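Encoded as structure tokens, the following chain is the form predicted on its own, with no partner shown.
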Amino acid sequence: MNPARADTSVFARWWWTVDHWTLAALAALVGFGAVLALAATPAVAQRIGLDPFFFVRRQMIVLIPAIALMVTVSMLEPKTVRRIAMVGFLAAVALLALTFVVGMEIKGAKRWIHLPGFSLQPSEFVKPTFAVVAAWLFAMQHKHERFPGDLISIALYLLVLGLLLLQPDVGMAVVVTAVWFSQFFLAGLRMSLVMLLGGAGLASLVGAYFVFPHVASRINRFLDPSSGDTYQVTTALEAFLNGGLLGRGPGEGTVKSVLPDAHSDFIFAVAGEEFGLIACIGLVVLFMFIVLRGFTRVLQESNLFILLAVAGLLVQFGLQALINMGSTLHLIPTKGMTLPFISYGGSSLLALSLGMGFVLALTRKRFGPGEAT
């Protein structure tokens, strides 16, 4: 039952100001992700000699605090969101640097810190927190001309970029760059600098091809499948063909038994085989709705900090989904990136919940001028 409008409790104030449509779409994503976890992870666990419900249990254990985190953060005021993001960003950067000392090396990259019963990927938490911090710095530059917000933001971006490339994690660096650049552009970046930074970005992508062997390998295999191993992509495409329009039915798919990353980077292929094209289109529509709904809400906002923060978080959310689905469908070179709220991964789930909690908090209805920064 809905709380009474006269109710002044924290929950009642949150319920009547939060965007119910975005909340419902996120709940649908989380629910579909839970169903796919039940469908995809048991076969993967059995293939590597684990208990069939090993990944299911771990995902459900993280899912509960993740939902609680998103709802709790969505109840906060903009000033509190900014403060939490700053503290979280400093902690995430420190942990990101710590990966070079105590991090686990997996597939040639040091991105994870092993904790009892959990592997933490600090870069996942850098994305949402840096988006909010950068938004505040850009907004402060406009509010106080003597405050060097742009320069501090550039310095922090270069720090994050350097740490990500040293891991190396080129895909994450691309996402962080796209989010930061979009915020800088919306903050009023001069067109000459837009062209300069855009050219530098393209040059950096070309440079990554020659500096990072794994980047060159993925691009070569994308352009010429016969140049290397394309097993996962080829198998994923076959799964979509097998699923057809309506799918083979929940639990009836076979791709999860042979695809190594069926529970994480290629879970969209499992959705395509078991639930079909219509369900996949529905999933795409959900992602589009959340992004467009968020932009519709925030375009009514006069506070520059809120506008830039929400825009950055939505670009990150939408771009991450686009990269995952595009990789699975062989529309872009493969990149190990989770599908938001769908793929298996504790760090990703918690970080995405934090980011979308920020979005829900910053797009709540407010009455009066308030103070956001």
Second form
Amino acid sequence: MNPARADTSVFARWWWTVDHWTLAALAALVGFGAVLALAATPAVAQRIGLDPFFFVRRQMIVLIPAIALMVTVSMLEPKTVRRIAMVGFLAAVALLALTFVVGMEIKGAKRWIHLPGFSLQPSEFVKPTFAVVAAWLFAMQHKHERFPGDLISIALYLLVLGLLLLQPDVGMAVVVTAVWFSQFFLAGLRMSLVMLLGGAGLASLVGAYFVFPHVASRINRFLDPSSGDTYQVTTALEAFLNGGLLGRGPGEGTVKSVLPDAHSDFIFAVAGEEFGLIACIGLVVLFMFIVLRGFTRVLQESNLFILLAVAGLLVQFGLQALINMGSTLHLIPTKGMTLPFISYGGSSLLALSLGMGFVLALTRKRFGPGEAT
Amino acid sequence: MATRLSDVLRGLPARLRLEGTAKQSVETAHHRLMVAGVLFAVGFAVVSLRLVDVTMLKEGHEPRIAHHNRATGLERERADIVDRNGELLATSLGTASLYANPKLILDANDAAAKLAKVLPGSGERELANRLGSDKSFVWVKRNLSPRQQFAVNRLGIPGLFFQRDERRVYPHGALTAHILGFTDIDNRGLAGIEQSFDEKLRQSDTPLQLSIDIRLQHVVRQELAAAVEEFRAIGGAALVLDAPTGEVLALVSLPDFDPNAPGATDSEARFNRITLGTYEPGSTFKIFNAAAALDYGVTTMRDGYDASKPIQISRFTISDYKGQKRWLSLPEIMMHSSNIGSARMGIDLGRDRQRQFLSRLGMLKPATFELPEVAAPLAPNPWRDINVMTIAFGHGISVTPLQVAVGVSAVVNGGILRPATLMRRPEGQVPPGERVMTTRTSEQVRALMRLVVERGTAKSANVPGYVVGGKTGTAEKIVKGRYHRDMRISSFAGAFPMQAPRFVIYAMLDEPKGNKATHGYATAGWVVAPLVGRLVSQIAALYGLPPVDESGPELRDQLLINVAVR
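Switching conditions: you have the form predicted on its own, so give me the form predicted in complex with the partner chain.
The next block holds the full complex; its first chain is the one shown before.
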């Protein structure tokens, strides 16, 4: 179905410039996510008294627009990407602020805005858009000495951080901080400041332990499993053990019927039980491939904005995957975080599609330095 | 050559300079991006290794999910009880108990009718009442068998639930009933070891080891039951102690009961004659009388007393059962079981020394023992001269068979009193005990006890080669304040082998009746001594004791007594 090279239509131009490897890896990820949604969510839906295919339908309804969004966004020029990200960022922050007014409280935190037909989690959209905006600001600082890009970026970061902590959504705050900080680091932050800010980051993690009781409880349970209920993690580990090398087969798992978050935060355990070690390692390799492939592509990039934006988006993507898999495997304290493209969750899926659409758009082959900044 | 970069830059046009710094920062970003890439690669590698770890390298750990399906493991709320060789005497088995939430029962009458069919023994009417009550928890039946549980499950009645329960099981049934006691439905000890060690059994996982030897226990019960039947006794009791340590090897009281169903028995069957029964010991007490007199130097093996005529004291007459009507030496007094001679010896010993000696032997206070069922002895108060005389031959005082046996073991083991115990004493952990008489006295009384079996009233207890010694005792029971001629306690207290006693044996029959074989006699020499003889043979066989040559010079030197002196 390859269009002719000479074809100058939008699609043909896109097809010949976009990174096929990343595209293929993302397609595999989305496919595997769909299969797992079929396997894991009916049990969860049934347990909470919904139609077994409730979540499957919801996920499929979001999946098609999500893919469309990703492909469409990936066709954009860097300049358009930047503009969309800016508008999107402002809208997402506004909605985030709005959650305090009209937000829906779920499990102790106001993170959702209820719209007819579906709910929206604005903080998910803050992540990719802020990564692009921050990248632009850092790059601008370098391009125009008098433009206070770093300062504006710091101010925006503090605003986002404040809103996230007020929700409270510590996990999201950690990811946003990590992404923003790595971009700052890549943008050439002096090593002394890197150390200083890194130390401050660690200190604030310790601070979170004392300020947020639910954070403290999770960390306590991680350090000393006997101190509290580690049911989810223990059950998840058993799932991997049950799965073994090849898994028990699709739909044959038991963990999904006992774990409350089997369809979202603990979906990796379902994958381990039903598809086994080999499939899980395949999944890990997919994530790693997408991140490192993106990194190597921007290693040839001379445009600082594109480099920072792609790196930031990929750090977000990879970090989220690592945190999710790490907590399911009891490598780190339990942190509610979706596994990109695999976990159930409409906002997360749409936001990730947007982010990876940005990545695809920015890593397309271009000629010349690009005019995004 | 040493031109600084800034100088170079300064010379460049502004546009180019900017391009230069931008290029430099892009290069920095490239380097730092590689660092980030390495970090990510490491992170994903760690996740992969951890995946392999939790999936493949947990061999040997059984998945816990399988455990959930099992009727919760081996955690038990009560420890086992085992005998001295580790044989299981009491254990706990997991069962299912059925309870109901009446609020969830749709039709109480229908449910009761169905349940009554599969659970025999539960009244339908009563069940319907319980299931129809407005409580939210009622027991239906405790400790169902797996078959019953299956049957109840098959009924499919909503509102019925099973709870894991535990049931105490005594594999040897009645054989250990008086030792172990029993528990209630909630597994709380209500008698015996189960009661006295209730807390320990609940808290410990390690089995409680008793001193009992279940093989010997079985032998003793079998022989005792045969004797009880043969002489149509209303009951009987027997006790075997390890003479050097005081460990109880066998303790039998008949009738007994099945501790697996203690509710089905009457209190008579649950009465432990060894520890809870107090009886006038009769002539067996002459052992202690002789021991006291010898130990205080009141008399010697060569001295004796006039037993030619009964003693009249106030309204009582003390006479001999088969009077020799002459002066009797101390050995003769024991051999013929002379009450008159013993009473005169008692007078010589005197009230204070008699009381002191019996007190040292533990006859005047409840025995120290692990069972809760221990009776206090009955001793006269005030202790008059007439009491001194009757106590000398075992009347006017009531003690438990356990006390007699403990006293005898002190007499035969060289003069050291150690309380009897049901706990197994590990080698080398025998308590020092308390010296209650000289070794010399112990040796002399052993010779006297041997004489009684060899030539006196307890000849049927003799087993050639095993050097049995002891003393019989026949005491009439007191009914409504009067001695009753036809209701006796016939007993034997002794030990073997007498040159170095290993086993102390006590046996007793409650109200035995004579038969043709005994020419109508029901005295201890006729009914209990043969039982003891059979027990000795069996014990010797069980423990593989080699017989000794009783006419050998060493044994004769040690145990032979010149009976008649004058």
